[in-house]
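Single chain ahead, by itself, as structure tokens, in the form predicted on its own.
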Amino acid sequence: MITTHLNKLAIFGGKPAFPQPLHVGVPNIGDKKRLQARIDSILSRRVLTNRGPMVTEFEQRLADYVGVRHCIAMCNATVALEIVTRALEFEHEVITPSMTFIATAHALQWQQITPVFCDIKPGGHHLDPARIKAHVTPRSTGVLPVNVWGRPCDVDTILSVAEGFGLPVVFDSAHAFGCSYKGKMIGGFCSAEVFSFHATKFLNSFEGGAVVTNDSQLSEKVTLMQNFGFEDRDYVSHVGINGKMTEVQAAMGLTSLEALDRFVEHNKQNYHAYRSGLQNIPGVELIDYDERERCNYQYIVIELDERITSISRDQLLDVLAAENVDARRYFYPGCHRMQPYLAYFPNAGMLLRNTESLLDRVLTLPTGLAVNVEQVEKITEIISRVVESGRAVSLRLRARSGASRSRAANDPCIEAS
């Protein structure tokens, strides 16, 4: 019975559950007619960039939505991080988690600032405020926490600890647009916060990002720096680069913003379908959202406990891939195990035990407007069947892997990888 059951899995020769791959982060598209009308107006005006009317409208609507005084739209969130941390005169060392997308660390390293990786909370996914103190040195100039998955950090404690050392804080809130913390929208909790509107985010502007802040002086400085330092038509008063958002990006952003409630509601339905389908699977834990707060439900994240499931996260990943479910190992293997940080700090993992443990367990699953509840139910059914036969699946995958290695070793025409 088990063999027959397993043979139905695509990885063992069965037919894939889905004819086309379901991806994590397929772009959400709003009203195409509204977008086209905006693009037509841009082409008619022939103002394509340099803070045209679409960008200024997008900035104002974002600021109003988040509840901050200032919003500076950017070409992408990585450049936004680089500019705002430079504007705040971050240098030398900045404390940040390794449990994040590599852009968080690169935005610092690009400016020759050393990202000092701090571990996450035991059992959590966010920077542990209790561990910040151990990383503070005379060279520390700031703290860069990440509101990963759109779920807020322990904002109050992080700000309190950082203030005690006189360190400014910038939140990487790339995932967290449309989310709240203690009833207040993410975006106005520290010196500045950065959002991403990349195509994979639930609100996208094709590419794009923004710095939001209540600090008028900082806003003025960031605005100068993202446009080569031009104070007026001819006069440059500050060093700067080209970080501007284009009009077409802003047009997509405005169109996405108008569809925001629909995006959130669809994501929420998918989240509840995942929660229903996964809740009784031993060893599989869905990372939940606090629905007393505003949430964007952008990421569906599970943790796999191999001691219970008898199948590893990576084996489940392979099984799902064969079914055309393109799950992702965010943010494996961790910034500290990528270059150049691995070369700089080869033993960093010794101080990041919670991070390393989590990175071996986490899997993100497809959602967004390109995925519906019926497909979610099919995905959870696959996971349930695989875990139910976890040991048998694992043994069969290992045997197949061993056979493949044996054939490669004995065939001179097969090149070793």
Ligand code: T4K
Contents of the next structure:
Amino acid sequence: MITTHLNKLAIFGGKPAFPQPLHVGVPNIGDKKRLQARIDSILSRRVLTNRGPMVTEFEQRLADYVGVRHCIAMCNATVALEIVTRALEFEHEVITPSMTFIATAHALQWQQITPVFCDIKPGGHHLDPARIKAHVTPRSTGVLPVNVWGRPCDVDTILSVAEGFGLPVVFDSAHAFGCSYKGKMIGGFCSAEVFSFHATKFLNSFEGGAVVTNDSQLSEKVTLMQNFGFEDRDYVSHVGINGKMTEVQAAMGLTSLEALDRFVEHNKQNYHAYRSGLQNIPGVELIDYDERERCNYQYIVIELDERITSISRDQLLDVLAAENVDARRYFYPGCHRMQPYLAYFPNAGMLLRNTESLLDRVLTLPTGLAVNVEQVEKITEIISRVVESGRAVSLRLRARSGASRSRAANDPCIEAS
Ligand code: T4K
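Having seen the form predicted on its own, could you give me the form predicted in complex with the named molecule?
Next comes the full complex, this chain leading.
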């Protein structure tokens, strides 16, 4: 009986639940006519870049929305992180989590700054303020926490710990545009924060990012640095780079911004559908959003407890992939287990136990405008069915990979997968 039931799963020969892959991060597109009109106006104006009117309008709207004094739009969030940390004179060592997209660490390493990886809170996903102290050395120059999934860090405690050591803080808020902390929009909490408007973010400008800050001097410096340091036509006052956002990016950003409420509402409905579909599955926990705050609901993240589900996260990933559900293991295996960090600090994991344990358990599921509630319900049904027969699915998958390994061992022409 269980065998018949399992045979229906695509991984064991059944028909995939979805004819086409469902992805994490398919871009949300706003009103195409509005976008096309904006692009037409750019083409007629023939101002394509170098901080034209579309970029300045986007910056103003972003600053108003977040409630900060300054916003500098950029080509992407990685370059924005590089520029703002450089403007703040971060150097030598900066304390940051490993539980993040590799861009956070690379933005530092690119400038020869060592990312000093700090663990996350036990049972949480964010930098643990209690562990910052252990990583502070005479070479520390800043802290770069991440508001991962758009859920805020323990902002107040981090700021007070950092202040105690005289360290400036920049939040990597790549995921957190449109979210709040204690009723105030994320973006204005420290020296500066950085948003991403990459295609996969709920609000996109194709590629794009922004530095937001209330510090006028910093804003001026960042503005110069993202334009080669040009203060005037023939006068360069800073080392700089090209971090500029183009007019077409800003046109997309503005069009996305107009549709923001619709994007959030859609994500919220998907989130609620995931929540009700997953709530009674033992060993599967959906990372929740605090609905007393503003949230963008752009990431649907589950944690799997294999001791209860009997099926591992990676096995579930494979089962879902066969059904055309392209879930992702963000941010496996963790920055500290990627190069060059692994080579530089092979034992970093010893101080990152919570991070390592979490990264072996998390899975990000598809959402956004390209995914609807019916599809979410189907995904949660699959997860429920698989976990119900977790042990049988796991044994069958293991037997299959064991068989393919032994076939490979007996046949030198076959490579084990
Ligand atoms: N800090 C943090 C904490 C971040 O998460 C990120 C970026 C950054 C900093 C740096 O921000 P940016 O410099 O990128 O502005 C994606 C994004 O590329 C990346 O922006 C994002 N975080 C990260 C979490 O996710 P990948 O490698 O997973 O993307 P990719 O291409 O596999 O896309 C995911 C899925 O989305 C695909 O399976 C299909 C779908 N997709 C993607 C694109 C780009 C589409 O359907 N259409 C598209 O155009 O990194």
